[in-house]
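Here you get one chain, nothing else, as structure tokens; it is the form predicted on its own.
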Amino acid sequence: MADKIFKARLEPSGREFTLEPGATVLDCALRQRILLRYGCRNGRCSSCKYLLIDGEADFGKTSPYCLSDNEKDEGWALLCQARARSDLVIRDQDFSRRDDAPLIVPKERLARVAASERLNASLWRIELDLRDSISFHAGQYIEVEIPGKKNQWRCYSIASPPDRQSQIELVVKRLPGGGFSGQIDRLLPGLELAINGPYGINYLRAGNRPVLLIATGSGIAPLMSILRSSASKSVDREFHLYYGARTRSDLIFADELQRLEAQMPRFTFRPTLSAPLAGDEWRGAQGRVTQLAQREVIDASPYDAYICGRPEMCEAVSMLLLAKGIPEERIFRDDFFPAA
């Protein structure tokens, strides 16, 4: 039984995919070309969350919080962790207001580490050279593989545009015990590690809407590949970022993201800091980033959203731009949940 394939069809679209042995269900059908809604790929955001109306499958490992024992008896399950027991049947998501791009299937490839530079006191920039080059859209993710570790993978979005597909940019914050950013400070120029990628849903889409970004700490990532893509496409296209802060180091790239201030003409950038220092001799805005959101976006029902940083953070401002008019549908998040 283990190793037979399954089949899953997705109802009421009629899709079909196949389910290797072994595999997730949602790995099996990215790898086939089939869309489904997903986020951290750790059983941990509840954005792959489906109804199996028939069929059985192995819940994998999932927090209690994303999929209770109530939910798994009524036939809920998080994809990115859920293996076919038997052939199944899926309730498929609604995509006809959807604006997704082509999916680029996720690969392994070897990358080395190029350069690495602690940007303050917790995070860090690494440079990857790629063997073989990557195709990505603007706010992706990539996995790297722990050293020494077979098969134990951590995600980070990549900062740098996708013109750039030979050599990668990360940011990476650096957690006590975390089995990758533990060991930052050996990531040698040489190194080689294994990526698999890109994954997320939460990329740039193609349009005329005015675009919020807003992110808090390495959240900034993704948001940094937008706009260094749009810069370089000269994209004609209102983009408002929300950066949010303690101190004034924290705010990593504050220097580039001013550049592209004055290089785009229709981008504002708008830093505030919860708790400036003495020396920081801040004058700008002070408060999280939810706050000075909420004074300054009076009316949120033209834009596109994009939200990246902690749980909590994405939370808050969904629910503040959701009660200032935007659609559901346009607001496009990227929680940073630490590994388990």
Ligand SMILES: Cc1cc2nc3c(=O)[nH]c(=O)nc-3n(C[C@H](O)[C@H](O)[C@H](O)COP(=O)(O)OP(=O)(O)OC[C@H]3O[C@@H](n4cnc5c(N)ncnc54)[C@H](O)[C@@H]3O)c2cc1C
Second form
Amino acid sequence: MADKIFKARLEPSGREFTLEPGATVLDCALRQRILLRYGCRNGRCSSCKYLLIDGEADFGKTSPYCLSDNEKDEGWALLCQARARSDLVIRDQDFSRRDDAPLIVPKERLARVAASERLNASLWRIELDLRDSISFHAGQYIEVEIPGKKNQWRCYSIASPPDRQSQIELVVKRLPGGGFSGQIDRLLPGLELAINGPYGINYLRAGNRPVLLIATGSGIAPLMSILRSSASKSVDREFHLYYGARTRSDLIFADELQRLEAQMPRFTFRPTLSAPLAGDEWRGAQGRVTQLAQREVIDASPYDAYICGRPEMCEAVSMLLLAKGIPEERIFRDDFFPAA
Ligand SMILES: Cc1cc2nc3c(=O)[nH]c(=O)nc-3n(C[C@H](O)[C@H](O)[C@H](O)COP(=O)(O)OP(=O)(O)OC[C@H]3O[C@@H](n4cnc5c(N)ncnc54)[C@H](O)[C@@H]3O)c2cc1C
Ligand code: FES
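Please supply the corresponding structure for the form predicted together with the named molecule (the preceding block corresponds to the form predicted on its own).
Now the complete complex, all chains and molecules, led by this one.
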């Protein structure tokens, strides 16, 4: 049974893909260029919750907050964790909304640390040289394997633009006891790392709609990729960035963002500090990013919104924008859920 190959069929589209032994349903789909809804790939965010209309699966590691026993009994599964025990029929009703850009098949490859720079008390900028270049959409992320820990991966958004395919930039927040970020001092130039990707469905969608970009902390990383690539391609589109931090030193990339604001006629950069220090001499907005968006976004209905950072912030901002009229399908959010 363990090494048997099964088949999955999506309903109502009728699209089929093969379920390889031992692999999660989501990984099998992505390898075969079938895009399903997902986020963290770690059983944490519930984005990949689908109803199994028929068939049996091993549910994998799931928390009761993301998938309750009742839901399992009804046939719901997190496809980033579930492995098939038989052929599966999966209900996939919102298929048409996602098929916007070509799916880039994720792949494992080797990278070498090219540079590591401390940006403030907790954030580092890491440049990785890739042996095999990587294609990705602005806003996607990769997984990095923890050095010395086989098969333990952590998600990091790509901050560099997609036209830089053989050197990518990440922003890493050091967490106390963090399996990966706790080793940040060891990520010296020359160190080899395994990476996997690209992943993520919250990349910049094409179109003319004005765009809201909202981030706190390291959540700025995927938004930098979006802004850097839009600037280099002279995209003629409205972008408004609301970026929250505690103090001036937490506002990473502020100088570059000011330069981009001067270069991009339809880009506005609106930083806000929740706890500025006296020495910051801050004359800009104060308070949380949610409060700034509450004050400044009067009608959210014309916008696409990209929201990245702590899950509580992503949830609060999403609720706010929904109340201000944005349709749910135009919110693209990467909640930075912990892996461990
Ligand atoms: C799609 C996606 C994109 C992401 N992009 C980035 C990024 O660009 N930069 C970045 O720094 N992080 C990013 N993250 C978050 C990052 O992957 C996790 O924080 C990860 O757990 C860090 O790994 P670690 O080994 O350093 O810490 P772990 O060993 O995973 O965790 C160590 C301790 O810190 C706690 N912890 C972990 N993450 C958080 C958190 N976010 N807030 C508070 N406590 C936490 C854990 O519960 C644990 O107690 C992203 C997450 C997702 C899902
Ligand atoms: S729970 Fe499966 S992608 Fe987040």
